[in-house]
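Next comes just one chain, in structure tokens: the form predicted alone.
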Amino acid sequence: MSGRGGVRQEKVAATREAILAAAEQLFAEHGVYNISNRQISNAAGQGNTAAVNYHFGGKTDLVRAIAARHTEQIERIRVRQVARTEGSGELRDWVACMVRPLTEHLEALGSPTWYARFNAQVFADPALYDAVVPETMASPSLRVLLDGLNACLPGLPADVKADRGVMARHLIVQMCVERERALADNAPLAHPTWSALASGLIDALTGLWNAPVSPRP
């Protein structure tokens, strides 16, 4: 009994993985909201259109599901480099703990990837950004990252701290999408590595930091 309810299991398993893996690709490529749950079965090889709904519910929470895929593995990254940095009082150190965890993700996943298309949308669109994003902001290391961050910039008002942090990441996620579509349509690369990319970003992010701040009027 045990031993079917295992091969069950793994089945189970097995369908959920291909079902994120072809609902990321084609969401990336297409739009969250212009592919059916029909054409995401299809893709992944199931003859039963239902079975999105089946293993994920509704969109919404297919979209959440993708999302934890990578949030776990960037975590991960971002725990040992906020742990490499404690106690820095170097802004630089700080950003590169922004920018390092998604693009060290995005490098080990390989090629090609769809995950920073796919994260974009989500940025993008106001209901997708409420369902997934505040979930990602609870993560202690990234209060520890920002409270590191906020140290390294004590006679910035909140905000402008708190429009500049919009800008970065709009700059950390666009860029990586620039990247990846790059690498996806083999056309010429702005930059030779995911980590070429990330100094650049961390040279750009720790300029905008530290840019001036106009008068009030």
Contents of the next structure:
There are 2 protein chains.
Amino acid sequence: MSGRGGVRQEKVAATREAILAAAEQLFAEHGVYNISNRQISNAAGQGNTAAVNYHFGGKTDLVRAIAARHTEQIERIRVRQVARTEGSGELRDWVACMVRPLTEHLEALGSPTWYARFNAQVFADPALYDAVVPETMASPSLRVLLDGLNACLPGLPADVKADRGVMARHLIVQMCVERERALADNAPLAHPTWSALASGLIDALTGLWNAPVSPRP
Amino acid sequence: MSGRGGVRQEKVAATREAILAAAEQLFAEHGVYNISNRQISNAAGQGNTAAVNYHFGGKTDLVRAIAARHTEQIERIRVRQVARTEGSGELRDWVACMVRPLTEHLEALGSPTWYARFNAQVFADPALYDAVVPETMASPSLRVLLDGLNACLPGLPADVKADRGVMARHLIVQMCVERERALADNAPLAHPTWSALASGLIDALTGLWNAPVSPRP
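Go ahead and give the structure of the form predicted together with another copy of the chain, now that the form predicted alone is out.
Now the complete complex, all chains and molecules, led by this one.
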């Protein structure tokens, strides 16, 4: 019995894996709201077009499951980098902790990837954002990172800090999309590697965070 | 005869106007590729569902016509601001020429607007980008602006300059989307006015352009 149960569990895991991979690619290329569960089931090689519903329920749960696989891996990279960075008073080091876990994860996935385009949709859509991002933000390494960053910016007003945080997020998300799409289309690349993109972003974001604040009316 | 021709021309102009307004809103809220010409014709109050095809041909021509209305108005604002700025050696002044024509245009439209979300899709989609953006880039005021900006950054390598140009574009486009969406959803606003958003962006982008460049491997 336990042997048969084990085989069944493996089969379920393989089906879930196939669905997650197919959904991520279809979502990235066509948009989360343009793809039906039926199309995902087909692309995942499931004869039963209700396979997605059976394994994941609604679209939000599916999006959450795709995101979770990536954020776990990104979190592992970030934990290591934050541990190396703790105690640093250099803004640049903390900005690197914000940028490199994502670019190293994309590098490790090997081309083509779909995660950057998938992730941009999660950040752009209020419903998907609420379903995915707050949970991610609860990560302890992210807390340490934000404390480290804040400690380097003692004079920056809280609202400007929040505003620049939003800007940093858009910049990281969009620049990764730009490179991922160029790789997918065999288009000319602005950077030879994900690491080179990260360096450019870290320079730029360090400048952005450090920029003087104009007097406000 | 000429009287009847004039009435007919006015009717055509009103129909085109209704179609452009309906299409812009539907595209912004649902995505350019999720909206059919039939849906636009209906929303524009056209009994004939082929009205969009008749007046604009394909979707690309419709997108181009929507963009053209806005870029003409943005260009008028930019021409004035660039004329005031010519001769300045201050990076910040040129960054302001890059940011304020868009935010002043959005302010002038009055809430709700759809252009920021429409524009983000044009920038994110390679086919729409090619159909719309190169034409916009031919504007003489933009040429003067970029020359002015470049003159303030004599030591910056060309590839870093190009990279930061892409970053600046993403930041301006995405931050305007963020505010436009918050206004549409009656959500809390990060900035009291479009002008306050522009000030924050100008500070941040001046820091971004001025950031030192790390040595590259």
